[in-house]
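Given next, in structure tokens, is a single chain: the form predicted alone.
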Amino acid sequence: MNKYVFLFVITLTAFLLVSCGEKKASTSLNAMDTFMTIQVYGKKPEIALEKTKKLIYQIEQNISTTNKNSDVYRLNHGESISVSGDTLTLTKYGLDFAKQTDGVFNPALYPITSAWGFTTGDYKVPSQNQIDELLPLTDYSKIQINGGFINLEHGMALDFGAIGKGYTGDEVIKLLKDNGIRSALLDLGGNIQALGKKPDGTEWIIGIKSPWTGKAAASIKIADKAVITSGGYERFFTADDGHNYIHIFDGKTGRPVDNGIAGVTIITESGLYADALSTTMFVMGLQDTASYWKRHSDFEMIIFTENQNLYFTEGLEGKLQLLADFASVNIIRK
């Protein structure tokens, strides 16, 4: 037998052994104020998907800022309660990450984002006096955790919008693994997480959206990774003065970020870490973000600037395929 035919037969046989008895199933749902799709491959994918939907709804029930029965709503309205594991984990993680980033990441910005209307859709530019009055209520160091209890000072409020979907993605991946799923792709409102490779053994190809056209500006191949983006183009409003104000805030000023960054995409194993990083790196700006990556280097990153320059970390060299034209393309090296 020709050696090339022999190799093909071995490869095909291996694929059939891996795929034997496995089926594809997918589902979609609206949760956490976004549209989600999940596709899985396994012997009992429908059962895994039903469990996945229940898990997502349960996490949403615990951390919603608008559901009156949720942990977060009750905390934000003055109750001192014993919270769920989801809420406790996210609070601890958010506070730890806030300390690590000197407050650039801040899970207690809800009073500020509410004043700008991003929680209600009633957009407005608050006065500087109003912002100054609210900033002390975003001091995350005042949040106390005692066992399973969380205590907020009067007027303070938590919001896990910047990390909730990343955390949910990690929990879904754990559940799918526990249910025998070895290949899956999650799209939790633009937060992409992959379990394993595609059933044929190749990596998943993920598009990175252009901040300017909405089409894919680049693509990357991944397996067992999260690809999570924060972009100023996702949610913003135009004020009477013609200025666009985005939904990503600088916690030190109490104002939307305006630093020349259009979008930041993080690629790493943990969805929670990637979610927190994408927001943090956006707020930091180009120079500080590059410095942060050089100190940590446990993630890869793509940055779009408003003047249509592209920056990416050296670990993506040869892996990132560009699908659009840029004013310049730059590699961030250690």
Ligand code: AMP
The other form holds:
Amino acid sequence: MNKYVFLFVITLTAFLLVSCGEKKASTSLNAMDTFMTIQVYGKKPEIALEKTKKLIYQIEQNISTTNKNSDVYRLNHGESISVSGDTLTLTKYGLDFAKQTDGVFNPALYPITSAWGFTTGDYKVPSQNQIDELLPLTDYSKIQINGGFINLEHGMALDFGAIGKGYTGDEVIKLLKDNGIRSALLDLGGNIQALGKKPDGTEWIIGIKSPWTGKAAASIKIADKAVITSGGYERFFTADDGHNYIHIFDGKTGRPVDNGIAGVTIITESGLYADALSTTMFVMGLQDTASYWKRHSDFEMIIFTENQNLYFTEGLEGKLQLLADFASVNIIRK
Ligand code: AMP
Ligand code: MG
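We have the form predicted alone; now please give the form predicted together with the ligand.
Now the full complex is given, and it begins with the chain already shown.
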């Protein structure tokens, strides 16, 4: 194609896009204990955004651990109820993932995370006795699902803090697609999910936050992918002994993870899978994480360690741009 024909095609494409009425709209909201921003491009982006907000609030209403009318609150307070589709899907997915990871991922850790104060902000270090008493209540294998009914034993409690936002992102993307949107970027409290490419046809550039400075330590170009991070720095408290205790737990010990990992970012198509993985890989630690990836390899992963080493899977080679200095840069290969 000669240069002038090429330019004509480009101009025509741009003209068609504008004449098709593609517009940008964005909105921000506070939901699920976090700040969310959503930008969409399409013919009627405002209508799609209104529906999106409603959907997010509705999912929150179903799975909140604090709203007294939510399924999860009612289950956690001893009711055996027929639950919403959101709660049922998350419970089934959470239990499957727990089985697959031998409990490294555990959606029933709420009694433990509550004892440490992560559910209320009233932080404390529980005694070993208290932890030992609570651990049996986190046995996810005892959760019963019969049709749409869920039943928890007395004292047990669910918490979808590790997968709720990823699930919500997937549901939002489905809704946007159904509403004719072909291009959108969701930031659900740092969980990024992209629908399509940018309207100009290029990929989205996503920054990966440094656990130390809060600025971008790396960036990556994506389309139709979730980029989901679990970070110890996102929520923690410093106890009287000067030790930092983070919000991600080792369900075997009932204690916050302390394995030298500072942050794990997962890149894959499904937000739900990415969210489940980010938490799980954080708990597993560097060695087990690498072997889990080798066995599955349907996702890419970036790990920052507390002593500022960077690890990433080989699929990201040439795609990840480093924007900070690291003590070492290591590629995880098959
Ligand atoms: P994320 O930021 O996605 O890693 O989710 C962290 C949240 O998941 C915590 O605030 C807890 O509510 C919950 N959580 C902590 N440890 C675990 C675990 N081992 N398995 C499942 N959920 C967890
Ligand atoms: Mg997660």
